[in-house]
Structures are given as C-alpha cells and as structure tokens.
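Single chain ahead, written as structure tokens, the form predicted alone.
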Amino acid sequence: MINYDSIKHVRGESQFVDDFIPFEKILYGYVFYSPIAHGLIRSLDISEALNMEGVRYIFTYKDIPGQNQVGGIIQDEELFAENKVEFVGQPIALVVAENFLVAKRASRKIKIELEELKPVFDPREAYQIGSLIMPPRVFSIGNIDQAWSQCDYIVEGQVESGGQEHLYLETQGSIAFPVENDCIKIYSSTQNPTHVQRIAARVLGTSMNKIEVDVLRLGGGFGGKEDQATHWAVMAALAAKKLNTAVKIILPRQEDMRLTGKRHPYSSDFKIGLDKNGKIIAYEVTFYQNAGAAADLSPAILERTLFHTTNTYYIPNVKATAFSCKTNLPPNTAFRGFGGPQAMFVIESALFKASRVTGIDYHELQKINLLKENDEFPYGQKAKNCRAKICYETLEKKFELEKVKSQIIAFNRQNKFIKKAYSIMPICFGISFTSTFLNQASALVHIYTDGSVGVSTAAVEMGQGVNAKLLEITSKMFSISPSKIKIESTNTTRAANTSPTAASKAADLNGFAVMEACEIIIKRLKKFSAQLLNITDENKIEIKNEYVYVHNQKTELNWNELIQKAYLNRISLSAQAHHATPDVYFDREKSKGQPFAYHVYGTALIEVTVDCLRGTYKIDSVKVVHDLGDSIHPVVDLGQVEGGIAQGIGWMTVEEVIYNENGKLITDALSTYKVPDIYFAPDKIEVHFLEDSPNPFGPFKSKAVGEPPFMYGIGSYFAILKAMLEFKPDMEIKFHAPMTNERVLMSLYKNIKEKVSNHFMNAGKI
C-alpha cells in the first residue's frame, strides 16, 4: 500500500497555505498582542504605526461589523480585546501592510497603556476564588460513601500533569480574499472548516453561504487547529472584506507558540480503596483543569477526562468530579487524546501508589482489575467486544515478559548506578464525539466519463493518512485502481455542516459516507450492466478488478466502457451520501448513556535505562499489542501508532511548558522547548496488531487509530520511576509529570543543594 501524500511531502511537492500566492496583490497581517497576563486597557494609540510607509490599515474591535466573539462552546472569547486583557498574547490589533516585515515593525509603534491586575495561573487557586469556566461536572457509579467500609486498603495522593506544545510543522495561517456577490473565500490551516465558516460569518455580520472555506491539507494539527486556527482565518477575512484584496496571516514559530493554547495541565486528587486481594472497590478523584483565559474546547475536553476516569479497569464504585478553572494563560485547547491521557495518568498513579501500600505488584493490580465483557463504565455504557484481557495476555506471551523481568533483575544486580526497569501500560479509549450531533459526515462522489473518480468529504488530511484510507475505501468499493481516484480538498461548498477532523473519527465517519455514496452509484451501474448484458437478475452482476462479472464469470465489459455507456444513457454517475453513527447518545443531566460506538484496547511494554548519577535516561524499547480491528491501511496505521507513542513519551518525559511568574511563556522556541528527536526515540518500537479482531462498527471492520496509541507513552513515566526506586527504594514519590532529567536528579537527591553547598564549603576549608 502507498500513501501518496507522503511521497509528495518527501519530494517537497505538497502545498500548504503559505505556498498559495494566486494573487497579483496580497497584503500581510501581523498581530499586536497583550504584553501582560491580566489588566485593563486604558488607552490604545495606533496613529504612529498607521502612518508608517507600507501600512494599509490597523484593525481593532471597533472595525468589526458583526460580533467581536470567536467563542464556540461558550461565547467568552473576543477576537480583539476591547477593555481588558486576560493573557500574554491576547490579540488587541491586527496590522495589515504591504509585506510582513513592515507589518511587524509597525506593530512595535503601537502604544498601549495598561492597568495591571493580579493574575492567576494555578488551577487550584482559581478554584478557591471561584474562577470557573462552567459549573463542575460529576460522573458516578455505585455508592462511593458506603464502599470505603468494604476496603482493606485506602490510599490517597495528588497528581500533577503538565501541558504540551503541539509543535505542528506548519504554523497557524490563513489567506482570505473577496469574491463576487460580496463573498469571502478562505484558505485555512484548520481541522474544522465549518467552525471557521460559522465564526467568520458571525464576526463579519453575514450569512454562512457568503463564506467559503477550503483546506487542501495541514502540516500537522494534533488538535491545535481544531478551534484555534479560527482566529487567524477570521482576522484575514475581516481584513480582506474591508480592504477588498487578498490578505495573508502566517504566524512565525515563536508567535505561534506564544499566542496559542497547549494541552491542558491538570492538578488532581485521588482516593482509591482495594480489598486484600487487590481488587479495586472504590475510586474517588477530583480533577482541576487549567483551562486558561477562555473556554475554547475545555468543557468537552473535561468531559472526555471524566469518560476515561477508570481507563481499562472495572471499578464498581466511582465518583469523579471535574472543575474547569479559568486562569490567565492562553486558552488551552484540544490535543491528541483530548483529556483522556490526563485521567489515565491519575488512575495509573493511584494503582502505583496502591501497590506500594498493599505489597501487590503494580502490574498484578492492573491484571486483576482489567475490564471484562459487559462490565459497566461510570457513564453507564457497557464494555462490548472487550479485548482488554486478551491484549494484556498476548503481550505477556509474544514479548516474553518473564524473560524481560529476569534480564532486568540480572542487570540491576550487576550495576550500582545504572538501573533498568519495565512498565506495562494497558489502554481503553472510546471512539466517537461525545457531543452526539457531531457524529455525522457526508461524501460526494463523482465518476467522470473517462472512468476517473473524484471524492469530496469533510475529512481534513493533516498527516494522519485519512486521504490514503478514503482512497483505499473508494478503490475497494468500485474495485478499481487507486490511480484512478482523486481525493479533493475539504471545501464547505462541497461538504456542508462538517464535523471537525478530530476524536479519531474522521476515517470512520467519512469512510462510511464514502461507502454509502459509492454503493448508490454501484447499484445504478449493476442495473445498467444487467440491461446491457441481457441479464434478468442484477444481483448476479459484480464489478471486480475493473471488469463486469456475471455469475463470477468475467465479461468483455470493462470499467471505462461501462462508465462511458452509462453516461451516454444518462445514468447518473454522481452520488451524495450522509452517514450518522447509530446508537450513540448521552444524557448530560444524568451523565449516563452510550456515547461511544466502540472502544479501542491495547497494551504496551516499555523498557528503560536510567543513569541514577546523572539523572538521564534512555527509552530502550516499546512493544505493543494494539487492537486495530481489520486495518484498512496497515502502513498508515503503523505510522500512527509509532507517532502516537513518541508523542506520548514526550509528554511524560522531556516536554515541559514553562511560564514565568508574569505569565510569559519562556519555552517559546526549539532552543528552550524540548521534544523527542531521533536521538531520544526508543531504540526499538515493535507493534503487533491483534489478530482475528474485526470491528463491526468501523468501515471494512476497522478501528480508529489516531489518539489511542498516545496513551502508551504514559508507561514510560512509571518505567523510569521503577528504575529510580531500584536505586533508591526509600525515595519519596511525587506523581509530577513530565519526568525531566532535572526532576529525576532532584527526586533521587532531594537535599542535593544542601549537599553541594556543604561539599564546596568543606573543599574551601581544605
């Protein structure tokens, strides 16, 4: 199988927003943003900047013809700040000039007077003062209050998980230009074309049919362009409308990192109760989500955290409470896993600490509590086609866990300062948008008279290979060569009212829509073929390998001839289909329902080596048994699993988002923000797709792949922690991610400052 997009990427032939220059005249925008985290705007003077040569216009909230509001779930975010700023990087004005450098220089001439207010950056502090995005949410099952009396062990703790920069290769960007009938066309690097269309119409004070959004592909998204791409597209549209010319806004890397939100940091408290055999009886957890200064997608992300409270374990008594806390950081946003990883890290931390108290091995506790068929999740859905146990046991056998254990024990006996350890990370991740209405998609399929095919859907290609999958689906449906098929750009005039490409649902939703559209055309072609061949029963007609077959016998009628004859006989060669995921629902008042079409299961074995003198470590290997159903495109799926693992490990280890005491991002460049590179990557990643595990709820019995593998990376944290405990068994454990080299060192040598100071004092005396 070939992923044609990858070939174009390697050759440098793929086009992105910044490559489009189809205009004789184009202007460039640069954003002037707040230098402080919280304050009142007392005055704004743009006169000097506006008078600079080459500057065409400077936009503020006063220039907006519609609503100055880009909030989606909750309308609490201004496009341009009016009277108050709430984070460093909040847009205040847009400078539009003849070139980018002039626009940037002019922004420095804008004078602003601000009255600073006390900012809040910690979610617990925000909670204490009642600074919340929305009322708290609670998921529960069983009777948590009565359950504690049944527990032989009760363990409590606190968990901190950090943010994460999306670091997509293509930064945020958009081009907008006017077209006839007072319309605007936007090329946007967005995962959510309809959201861009809707918000642009709102800000411009016009109807959605006056806004056309087109997306060819993204140079990465990871959730960072689901909601936050909208701002820059709308600014470009506003400028294009006012100035009646094309306007481009491309964020430089540093501004992209400063102005955009990250993965949500969480601060969490847990209480877990077990019986003497290690069975979890009760689990109570409170999540404090750091939403940043506006809602963005935080309410939906918080909800998915609650959905994944118990990961892949069955717990009969659960109470999970979640607070979305408003702070003075850039609004945090969607990121691969969408709140699920934060919840899974907490339950794994609870199990790890419980193992220390009970004396039962951490991984034995995992096995004891794995989900079984028909076990109930805290939100009311029951586990169906549950593969938690088979993935775990397959991993133990296939990757010879007992041998791994013995080798690690032998190594650690022979090495005093360098220690090895392993960890196992089982996962269970629900597939569907938890807002039921989003589980819909449409497809438009054309067969042209030469036999070639064009396919339009709502799916946005952002490197995850969805176009390769849609191409493969179309090829299978028509039984024609993939070379005859073109997947068109995602365009709001061809596919209206689209759901975002997110939640690992793009291939499922759009794949089913493509199948249904193809099936409409196939039925027409079979009926017409039966007429051509004088066959009374059209059900005996098949199209295989670009020929028409009757009773499994190949005829002389090939695909191209069939299409040409069908056209001449006025048979429609186009079809549009709409697909909605069946049997999904969720009652938010009761916090119960069946929100997911199915779940993805899997288990990872992670091995690490830690240098306990230096605090450095190496991820030796990651071995995975992953539940993928029947893969549509194994090459694409393997790449997604490997990429997800690397990104998950990065979140747990080296990727640390740091703001200073004033709310300014100091990890705003690749010199200060560390990501896994080729030297950090595991020496070996081995992925085994679980065999004989078809999924009846996916196209061609496949399963979604985008987000679930990210969670395997959580296991790297606990593998490092286990290696540290091999060196220092009495080490105080604090569950605080990421586990950077510095954190490893400072955990192993808690009083290192005092020891170093004493060492140099003694050395001085000598």
Contents of the next structure:
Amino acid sequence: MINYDSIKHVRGESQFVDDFIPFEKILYGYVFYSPIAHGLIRSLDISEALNMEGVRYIFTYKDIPGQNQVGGIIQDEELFAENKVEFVGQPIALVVAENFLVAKRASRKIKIELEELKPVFDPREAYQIGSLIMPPRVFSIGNIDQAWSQCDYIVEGQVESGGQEHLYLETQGSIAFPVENDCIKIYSSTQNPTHVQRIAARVLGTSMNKIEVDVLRLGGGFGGKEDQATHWAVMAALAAKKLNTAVKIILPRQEDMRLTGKRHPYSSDFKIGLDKNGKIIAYEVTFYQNAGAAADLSPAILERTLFHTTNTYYIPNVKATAFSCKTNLPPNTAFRGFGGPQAMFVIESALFKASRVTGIDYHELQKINLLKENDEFPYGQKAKNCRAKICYETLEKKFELEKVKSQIIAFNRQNKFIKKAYSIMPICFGISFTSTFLNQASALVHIYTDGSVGVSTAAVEMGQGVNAKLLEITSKMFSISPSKIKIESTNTTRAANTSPTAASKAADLNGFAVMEACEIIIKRLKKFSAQLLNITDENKIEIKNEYVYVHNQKTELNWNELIQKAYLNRISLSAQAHHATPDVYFDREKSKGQPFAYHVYGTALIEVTVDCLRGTYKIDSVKVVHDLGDSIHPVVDLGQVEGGIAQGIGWMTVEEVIYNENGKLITDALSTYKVPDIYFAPDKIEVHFLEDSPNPFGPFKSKAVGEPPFMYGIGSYFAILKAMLEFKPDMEIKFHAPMTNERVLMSLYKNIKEKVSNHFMNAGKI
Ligand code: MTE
Ligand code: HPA
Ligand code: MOS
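Please give the corresponding structure for the form predicted together with ligand HPA, as opposed to the form predicted alone shown earlier.
Following is the full complex, with the preceding chain placed first.
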C-alpha cells in the first residue's frame, strides 16, 4: 500500500491551513420548481439563465453522479424531477450563482414546457382511483362484527382535520464544501444528520464515510426537518462537489412554505357503539391520510395514527383501517405528534357526538371509558403505570371544576351573544420510535486534562432543550459543576448511524447513552483513586461535588487533580457508549407487540369565550395536570408543555393551510397564514406536574415531554363548539378543524354561508 496521502500530495490536493475555503468565496443556490401540480416535462431550456452574469452553473437531474433519489422509507422521490412533476413546488433545477439575488433572477429565465395532467388533491378521491402510497393498514382487537349487537347506541360521523405549517423560525438551509479526498462536509439544519449523510452519499454516488454532517442547532424543527432538510443539504453537496467550492442554500420563507410538506390533513369516518351506561363497546374507524406526492414519512405517521386510535380510553372491540393517499400536494411529513393528534381528534369527535345521542355528558363519557392498569391497547400492549385516571381526577380537584362550571353557567345566563364554555382533554401518548430499530443512540464523552468535559451525542438541539438536559445528566453523573461541561455539535463522525431527533425520544435515548459513557469513565477513576489513596476496596470511593470521598469522608483529592493524575498515569479519560431501549418490539404482519417503552398521560381543562355575533373567540385559560415522571429540568419541561399547547391550539383554531384549485399554496406568507401570537395565546397557562410519579423507564426517572402536550390543544376545538351550542343549541354539528373565526360564523348563521364562501373563493383566486 502506498502512503495514504501520497497521491493528494503529488497532485497538490492535500489541504493545509491556508487552503481552507474562505467563506466570502461561497456561492448561493436557488431552487427552480414546478409551477403546476401534475404534468409531464416536455422541454427545459436553461441556456439564457446560464448565460447571465454571475451564474456559475445550473444543476438538473442530468448532473447527478449517483442516484436521483431522496426517498427514505420508500424510494419514490426524485431530487430533481426528470420527466414528470407531481406538485407545485417540486424541485426541477438548482441555480448556483455568486449571490442569492442573481441566482433567484436567473431562475426566472429558465424556460419550461409542460403538458398538464389532471391533479388530485382530495385523499378520498385519490383512494377512489387507487392512488395509494402503500397497501392499507389495519389494527384490530376483539370482534367488531359481533360487538354491534351488544350496543344500545350506535353513532356514526365524519371528521376532517387540516394541515399545519411548521413555521420553524429558521427556514430550511445548508452549507456544503469540499474537503480533500473527494469528501464533502455539510452544515445542515436537520433533525436527522445520518439521513442527510446517507442520502448525500446515494445522490453523489459515494460512500457515507466521505460525507460529514454537522449540526450545531436548529431554529426549530417540529418534525419538518426530520426528512425534509435533506433535499437542500444534498443539493448543496452536489453543487459543492462539482464546483469545488462552498455552496449555501437557504430557503426564503415563502419558498420554504411552498416547497415543503406539512402536517397531514386527514379525512375520517367513525362508527362508535355504546351501552346504556356510556361504556364504549365498539369503535370502527377509517382514516384517509393526505400524504401528498411522495411517501416521505407517511407510512410511519399512518402507523402512529393507528397506535393512537383510542387515545386514552379502553375499548374492547376496535377495527381501525388507514389509507395513505397519494395526492398532488407537496409530500406531507412529520409534525409534533406524528399522526397521533389526527387520530385523537376523531375519537374525541365520536365521543362528543355520542354524548348528544345518549344524553350522557361528553366528559362523563370520557371518564367512564378511561384506561385502567393492564387494559389492552388495540396493538396488544397493556397499560402499565397507567396514570389516566389520576391525572383526570387531580385536574378536577386541583382546578375546581365544579366552580368553573357554575361560573360559566352564571356568565352564560347573563350574556346573550358572548358565551363561555370549557372542555377537558385527556391524553395518552406512546413513547418510542414505532420503528423499533430506531430506538438507539450513542454518546462520546471526553474529559480534558484541565477537568473540563465535552459531550457528543446523536441528539440535535432544536429549541426543545435537549442540550440543557444532557448537561444536567452529565453534571449529575460526574458530580461536577455544569460550567465545566460543553455539549458539542451533533456530528456524524462523533455519533454515527444516528436516529433522528424525533418521537420525543432524544433526551431518553441520548441521556441513557451519556449515563453509560460516564459510568465507564467513573469506574476507571474510582479504581485509580483507590490506588492513589491506598484503599483496597474501590467501592468505598465516591466522587462528589468535585472531590473524592472515601467511606463518605471528604479527601484532599479534588476533581481537577484527579483528572491530571489520571492522565499522567495513562488512564483513558474518554468513553463511548451505545444505548438501545430494552423490551420494545412490534410485529408488523400481525400489528401486535410492545412498541412503546411507556406512555405519557395528562389532562387539560380549556376555557374559552366566543363572541357569537362576530365569530371571534378567545382562549381564556388552559390548566393541565401532566405526568412528567421526575423532571430532569422542570423549566425546560414547562416550556415544552406551554409551547406544545400553543401549537396544538393553533392547529385546531386559527392555522389554516389553503391550496387553490390548481394546487398552489395561497397561505404562503405570515399575512395569510395565521399562527397563535402573544395576543392570541391563552392569558393563563397553568401546569401542574403530577407528583410522586417516577418513571422507571427514563433517565433519572424522567419522562419524555416533547410531543404529548400538543394534543391538549384538541380540547380548544370542543370548548369553542360547546360555547357555540350555548348560543345556538340546535346548530348542526360538524367536526371540521380548524375552527377558524369564519367557520364559527358560518356554522352559527347558515344563511350567510354562501356570501362568506364566495368572498373566500374570490380571495383564493387573487
Ligand atoms: N420544541 C422546540 N422549541 N422546537 C422544536 O423544534 N420539536 C418537537 C418537540 N419540541 C420542537 C420542540 C418535536 S416534533 C419533537 S419530536 C421533540 O421536541 C424532539 O425533541 P426531544 O426528543 O428532545 O423531546
Ligand atoms: N416518531 C417520529 N419519527 C419517526 C417515528 C416516530 O414514531 N418513526 C419513524 N420516524
Ligand atoms: Mo417530532 S414530529 O417526532 O420530530
């Protein structure tokens, strides 16, 4: 074998300090995308754009050295469209120029001829013509066919829930640059560094060890960067390789909104059967998931919908069928809750409608059917450490539900047009990736000779505070000050083959991995301390508050000295550990198993005021009893609960994703897409963490927190609905989220419906 560096040295390709690319030489990429929802590409003429001053190159599928394929679960998505486009916003080319504006202007000079094909936007319509992403999935328990005869009441209905824009503050983006040996280094705003690495290698036709992905932090991801950060990272890598310089792609907000997928809209049918006491005997449901034009994460999201079919209720006979419908919208993707919220909105709608038919209060029905210890979920797992009932009852007591009710009654008696109502939303959310193999993570811990510590893991910080938790865990493990510890960027060369930071699992998985890596080093340090201090039994050694203790007695030996001495005695001060969640499995053929390490429970009380003349409303308060286990970081966890609630309320109320009849997104700016702001957010969010509820399956007995609180927001829909019924008891009830102001008004005043919808049709055409 010749020397590893010989060829590079001779060719002048080896990089020395002076050779690193100065970032002022960076080039900028702008994505040219399909203007139509469905069609064949007849011709593409880039010549005029390419000749513009400052334009360096225009990439199409023809420039791809490897595969033109970015699909993850299913390989059905091209990086650049070759012959066919399937949604407005589908990338066709990448213009690379000396600055962003030149690249953008040049993209306008690209000429494309398209032959339009008929698009489909509605998931039921897609289902009718057999346009499915994959075969249907069914979860069932008991015997649904026999169960109907035991029911005193059977209620059927249809439920619609809308999409949701992620609206992370930092839009999608990436910088890639070439490194010697045909390698590429990528800085990416991704939740999934390994996925970027894998797909970049595939598209570039190279091996994964030639791609390094580094993530410092994200300005939010919310699921939108689990799969869909990849495209821009891979395009930047492709351009960096070909042009041999650094290339940056940052999507402007409007393009980010147009080009990327969102939360999946669902259309669903339910049939629920109850006995005369309100016990649910049977529940049959069909979900039509609007997947958009490619699979992306839809199959996994569809599966989680099925896992959360029954929310936090025990139902002995269930049949849930789910179709992932392929339509001509941007591929929809992961979003906080990952398909769970869509299922929970349906079961709550079913209970709400059942309460109208049976005359049993909606919240009574919830309580009657709450999960109990050892109850079986439709997927075969049994509820353990079940905290459904305790959360619900603690909420009723702690927040004085009876008093709230009587205050609302008194208010409504005195007010004709302004009505108040409350609703209660109990949740149960399964913690683990439902794809069992993803439940793994690793950590690499170094102690440096001055006693400071560096920690690398697979976790990506995206505002959720995972770094704060990992810092806390490391500090507890070594019993040293947090100021001595640094959490490093997430890098594929330090944590390889990582799972995405998703499924609320990052702190659990990476927290355990950090604990295990620290434990390896602690063992070495204890053994070494015993030698130093002439103690025969190293088990009598403890490291506490930066000092070594023997038999609980503080010694003179402090942390910094210990580390110095250990180094001089050639003791390794680094360790790597891998953690895999024990005892989780799932049989996809049978749709049975134990997919979750545990469940998170909680209950929310939401109070609203609706102006029944104007259709406007206010979320007055959200009060929650939430099961967190023993929190590692109560402030971070509180922030997660509050943020999740605001985002969940937004999905149910003001956030409406609208495409026009040609599949073009018309809510593609903050002027047309409304999100909860500080004025809209509830005046009062009160969160009570369930006491004395350690979680045996989390690091330091903690529980995952990222996604579950999102689903409290569902209660806001029913609270508004209840207030509307106070005003107009005979109103026709529809389960169609989001419950925007327009929808409130149109439901209360049927005769103005046409007028208002004409107005919006016209607005849509602008
Ligand atoms: N919080 C902030 N501030 N920003 C985010 O992007 N993502 C959410 C949640 N909370 C998100 C967030 C989603 S979708 C998930 S899955 C979890 O954080 C992921 O992080 P965790 O596993 O550390 O909880
Ligand atoms: N949650 C989030 N992301 C995922 C999951 C999940 O359960 N499975 C695969 N990717
Ligand atoms: Mo979260 S939707 O699992 O990134």
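For the two forms, the rigid core is made up of the largest set of C-alpha atoms that agree within 1.5 Å on superposition. Positions refer to the first chain, counted from 1. Keep in mind that what you see is a predicted model, and the values were worked out from it rather than measured.
Arg743: Cα shift of 2 Å or greater between these two forms (core-aligned):
Stays below the 2 Å threshold, so no.
So, with the core fitted, how far does Ile7 move at its Cα between these two forms, in angstrom?
Spelling it out: core superposed, C-alpha of Ile7 shifted, distance 47.5 Å.
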